[in-house]
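The chain below stands alone and is given as structure tokens, in the form predicted on its own.
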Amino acid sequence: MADSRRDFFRKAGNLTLGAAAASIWASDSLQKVHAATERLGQASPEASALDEQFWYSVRGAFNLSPQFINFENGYFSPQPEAGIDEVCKNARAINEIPSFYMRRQLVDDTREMHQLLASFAGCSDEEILLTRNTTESLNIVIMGLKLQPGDEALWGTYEYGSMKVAFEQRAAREGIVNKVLDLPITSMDNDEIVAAYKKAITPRTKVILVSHIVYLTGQVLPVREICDMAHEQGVEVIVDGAHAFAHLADKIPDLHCDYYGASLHKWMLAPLGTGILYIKKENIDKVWPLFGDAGYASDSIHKFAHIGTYPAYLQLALAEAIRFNQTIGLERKEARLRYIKNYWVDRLIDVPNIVVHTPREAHRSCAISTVGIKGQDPADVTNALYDKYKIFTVPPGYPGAVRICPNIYTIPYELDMFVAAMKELAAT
């Protein structure tokens, strides 16, 4: 298995390098993918995001339910069939060779591993560690952050639980203070939330944590501009990157931020329980492993992967999800993700009785947005869009929105009838 996992390895490894060789495809559809991707050329992310063609061609990469269309990506999105295909091949190959496989070869597979999502990632492998999911990348962060009694934590009401729950945990234990900013974000400007955190810094300020694209709504936050403002004032900053993170273009070093984690098994189509985390190389060393490990140095990454025995065959799998992104290429990707988003929206915006949420501006949001119908209860609208329309979606707890997250694999005839089905609703 050694030395056919070595050539997996190498041919995504020259694939990180820009050689897109069309023989190292698992599947017919694949091929067809990257074939369609030759045909287009020179062109912008921006046209390209319009080529029907070529996008039914990514399409037809994944196997769908026609029971239903499908706008709950956000929750986590289908692999392409090539990347199942891939991960039931590294099971079954685990599967021969278990113990000796454990014990005598994942280290080095998976320091590979490492190594292309860094890459992918745009960062150092010594600085990104492979997680199963964003909750637990941040928790290893906030969990293991040496706070004292009254430093304070600088966070916004529309954060994920998860880490709301985790930082009030620590105040709860060790008399850390949230500082919890409830700010109407969809209506102010980049600079306007941008002052308002700079504002609510206190000298016992510590860190901040900050959500890239707010999971309620879709809305992308100007992190990097949060960054370099709590850097000015000694703070640090956690980014959860959990939806951004393959959804839009920018390299995790882009933003400037300390710490960043997400779930690979949302928007980069990777295998369900994949996460990432990123610690910047001179904060590894403060921070407290969330699991205890004396295997490793205080300063390296690998400190925080002391979780016990995992499933390694889902890990070896993200090199297929690397391929998959890099061949559509993340900024094609993310002009096509806005396109069809704006595609909904563009045909709701007037419609009476509906309400978009979500700010329309291209660098405020992607391909999550939330919509409502006046007077009608969020989870009545999304249970007749599924009971009389087959599509599903989910009210994400704000208030009166329905959350609509569609994918690379969306194609317009769905969005209309999600447009149609709308419409019939806001007009009973």
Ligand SMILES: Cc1ncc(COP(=O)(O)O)c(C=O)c1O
Second form
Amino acid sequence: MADSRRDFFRKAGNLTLGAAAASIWASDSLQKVHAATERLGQASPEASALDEQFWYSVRGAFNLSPQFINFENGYFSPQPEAGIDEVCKNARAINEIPSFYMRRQLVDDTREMHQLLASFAGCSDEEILLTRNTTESLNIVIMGLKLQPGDEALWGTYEYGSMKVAFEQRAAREGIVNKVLDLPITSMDNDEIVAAYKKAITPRTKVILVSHIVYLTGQVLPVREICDMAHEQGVEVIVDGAHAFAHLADKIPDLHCDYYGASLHKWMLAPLGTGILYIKKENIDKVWPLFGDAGYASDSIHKFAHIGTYPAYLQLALAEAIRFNQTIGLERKEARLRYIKNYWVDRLIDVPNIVVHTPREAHRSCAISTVGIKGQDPADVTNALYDKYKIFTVPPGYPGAVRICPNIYTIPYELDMFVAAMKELAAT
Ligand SMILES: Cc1ncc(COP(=O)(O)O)c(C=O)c1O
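With the form predicted on its own already on screen, would you show the form predicted together with the ligand?
Every chain and every other molecule in the complex is listed next, the one we just looked at coming first.
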């Protein structure tokens, strides 16, 4: 919130810190991005993806460390300067009026953030909740589903650990049964993947957990097709959208899922410690709250929000992240992220000893892809990339693979450095 505006609201006795009170353009850099989008005019997302001048202006909105090239945006991403400024300003403003803010203003501001996020995600604000991350969102669902002993949950070995252990805990406590698919998904086409899930469904199957983007490889799974198939069999679907939200342009209802969780600090470039939970309205009543609650009706999404006192200033800065993403445009963002990935993959794919594990088709991958060098341990490749070339990556635990997660601020020069480094390492 701009200082002059804050003073105005103070004088007016209105302490709202939320989006309505924030200045339209919180920073010069965001203004420049906005001006750059105007220059793009009607250019298609694919044409815009090639406009380096535009993406330089996007890069200018970030304060990036010159110490290394960051290709590990999968854990969490930097916020643009305008976003981190908003966090700091709101933290200070709340610190001046601490309990007063929490008691008198928080509810209104949170409602406003819900409305903004719901509209960004394409759903009703009665179906979404602000959380701290995907782990919290999906634990609320997995731990709260009303399952009986013997009921089956179906998920793949490539699901994220926090969700697997939540289902395993339910098996240990209550005797639900986990049916775990061990599919070679990188070498299967989407129809084969959907068919494999269908084949694994039994009369006891109640729920499927599936990632929209697999964290190990970046592979995009056909979640909508899996949801449609599962619904025909009377099975509900939880989608782990940790890597997909604000990375792919899909709105949550496009996926036809019953439950969805994502971390906003990953591809949405929002404050660290922000997440989203979506539950289709008619399903809310079917899920027990994780934290005891008596304040809301059993069909209210707010019954899941009873987490105690938390740093509200993080969520308040979501308005800024939404504005940043909307200024760029999600279709444009998705096209650029895919272009960046293709840029390095195309230059490495035929190099001797180099293996790219992730499917290359446009609908099966976007920003994230994996690469390895035959005969070399991925941890050694990761270390060599950092120690010799100052390129930061991670071995995600997929055999032979180093995961490459660039971002919208990545420029071709950095990709060229990476390609040259990999060629050198593959030749040793
Ligand atoms: C697929 C997937 N799900 C969930 C998570 C957990 O995210 P968070 O730690 O933000 O809850 C991750 C983290 O990388 C992930 O890759």
